[in-house]
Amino acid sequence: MGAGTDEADEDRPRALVVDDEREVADAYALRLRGLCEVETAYGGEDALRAVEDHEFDVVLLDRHMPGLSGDEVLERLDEGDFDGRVIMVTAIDPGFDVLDMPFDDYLCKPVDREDVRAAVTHQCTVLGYEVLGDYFGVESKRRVVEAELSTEERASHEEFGELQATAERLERRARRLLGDAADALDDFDAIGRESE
């Protein structure tokens, strides 16, 4: 598995490009440079290991690979509750079989630089708003408890600590995915939740 990250990419969405043809995977990774943090996997097993070890926002997945096919990887991601988006990037022309497949977008090769970047940006935005919704649900509970209970009561409550950690993780991910569009986070901060 190859990596194409640098320090400037740390606050950008994270993508995994999966293709058994190294040149193809590396070419798509290169097209995404500057848009997101990118890693590559050169087969289905490598892809599943990468997803297990790291949080990815978008997976670009080839369908036709020896060993574990892209369709099988997609099925395992779905069964494993992968919480990112999947874009099939493949030379296989879609048929009715795709109607039951749990992907989020489907691009037929060859895909030019602008189209792959636009598809990744779109999926990151969709995921960002989903994460933002989750964050608002968790953070509103955390804030009302914080406003009504003492520091000592909160510190001794394990579930509250877990809720706080979840809220922080979701906020970081929403900001990473949405960038400047995360203004809704600041608007949310202005809402008063404590009793008068």
Contents of the next structure:
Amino acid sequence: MGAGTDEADEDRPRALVVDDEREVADAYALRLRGLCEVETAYGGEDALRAVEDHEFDVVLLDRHMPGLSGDEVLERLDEGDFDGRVIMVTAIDPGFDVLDMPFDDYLCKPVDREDVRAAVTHQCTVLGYEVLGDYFGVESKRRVVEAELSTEERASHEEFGELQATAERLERRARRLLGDAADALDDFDAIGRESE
Amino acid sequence: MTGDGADADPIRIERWPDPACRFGFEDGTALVRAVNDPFEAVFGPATVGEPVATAMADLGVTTVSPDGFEAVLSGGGSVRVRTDGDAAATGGAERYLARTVPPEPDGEAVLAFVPLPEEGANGSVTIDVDQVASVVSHDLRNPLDVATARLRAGRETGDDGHFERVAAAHDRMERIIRDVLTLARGRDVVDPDETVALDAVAEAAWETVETADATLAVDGPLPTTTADADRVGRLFENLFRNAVEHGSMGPDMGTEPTDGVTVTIGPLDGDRTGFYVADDGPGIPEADRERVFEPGYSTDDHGTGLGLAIVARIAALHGWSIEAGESASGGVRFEVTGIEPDTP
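Provide the structure of the form predicted in complex with the partner chain, given the form predicted alone shown above.
Next comes the full complex, and the chain you just saw is listed first.
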């Protein structure tokens, strides 16, 4: 698994392309170049390991794979604590079976470069606002506590420390997902929260 | 027909139920002495005194090996021949095995034709529109996708590597199309007209399959026969891929391949001519052993289920039969029989 560690990619959404055919996975990774930091997994088990090891924002998932199928991976992701978005990318024409499948989008191969990029961008935007909502919830708590309590009191409070770390992580993720569209962060800053 | 060369009477070709031609040598050339009724019915009339090779050529009967009739007329052995296609209309087969019954004391011999089965035991496979659609839509989409992505990347970067991937994807699409045609219109795309060493074809096929940890063991020489080398290569590829993909699976099919499977190829024992391809994987339940050759049969939902159907079809179009059984280690053992070895 080759992590794209270009510095420019650090600020980009993280995508995992899962397809048992290496050529196909690599081709999709190629299509997402410049848009995301992309990793590839060539099987279902590989995909689950990758998701455990790294935080991914979007997973592009092939349905038919030997061993653990894409449908099974989707179920495991849904049951586990994976909090990214899943786009099925498949040569299988969807039937009624998709009604019960917890994916976020479904692309039928072959997919145009523009379409796959647009689908990923779209999911990143949706996820970005979700993360932003979580961030505002955590950050508002952090700010009111910061305004009321002294630096010493805060430093010795374990839960507050965790809250602070979570807020930072969520902010980074929202910014990388939304890019320039993250101006809601500035609006948030402009709100006066402490009574004066 | 006893084929007993010591018999003083000329061989009565009139009794032979299939086409036969008696010939004798003059100045080293085999000349037609007589032909029987089935010969005239299936191939057409032949003029007595004409060279046999010329007569057969005029009747549109050609050998499918490069040797021609001369070798079989003078040296014995056998050769596969093909009619120009009208024979079926007259009740004959399109392909025959031609043998020379050993020369008589007076220098006469008989060229006897044995009709080859149009299709072997698994020849009844048919492929329906749904299966073709499934292959076209599923299998072709991936390489098409790869080609599209690589073409664009190649144009943008000028990197030749991308164009090579485009070419590889195109090759793959071509192979898929040939596979579908093999199933749908086998006779037109399978042409057994080369002398083929099956072990060489098998070993070359092994190289093209993603065999991961699997190993190939060769347990003795495979026959050399008249075949379509490209399609027989495909036959081996599909058998190997089947062994590698299923051979290493746990019985629940839900686990990833773990240990490398060992695939063994070798000749059949006894007086059967043919070869086997065996693996040490979990095997195929007895109840399913015939069904595996049906198009669409698949134990996982990955493939199109055409792999073994293509194998059966290719075998059938060579006049061979294939059966699935159990290997010594409990895995699958495919036996391909009915292979007529080429005599050097």
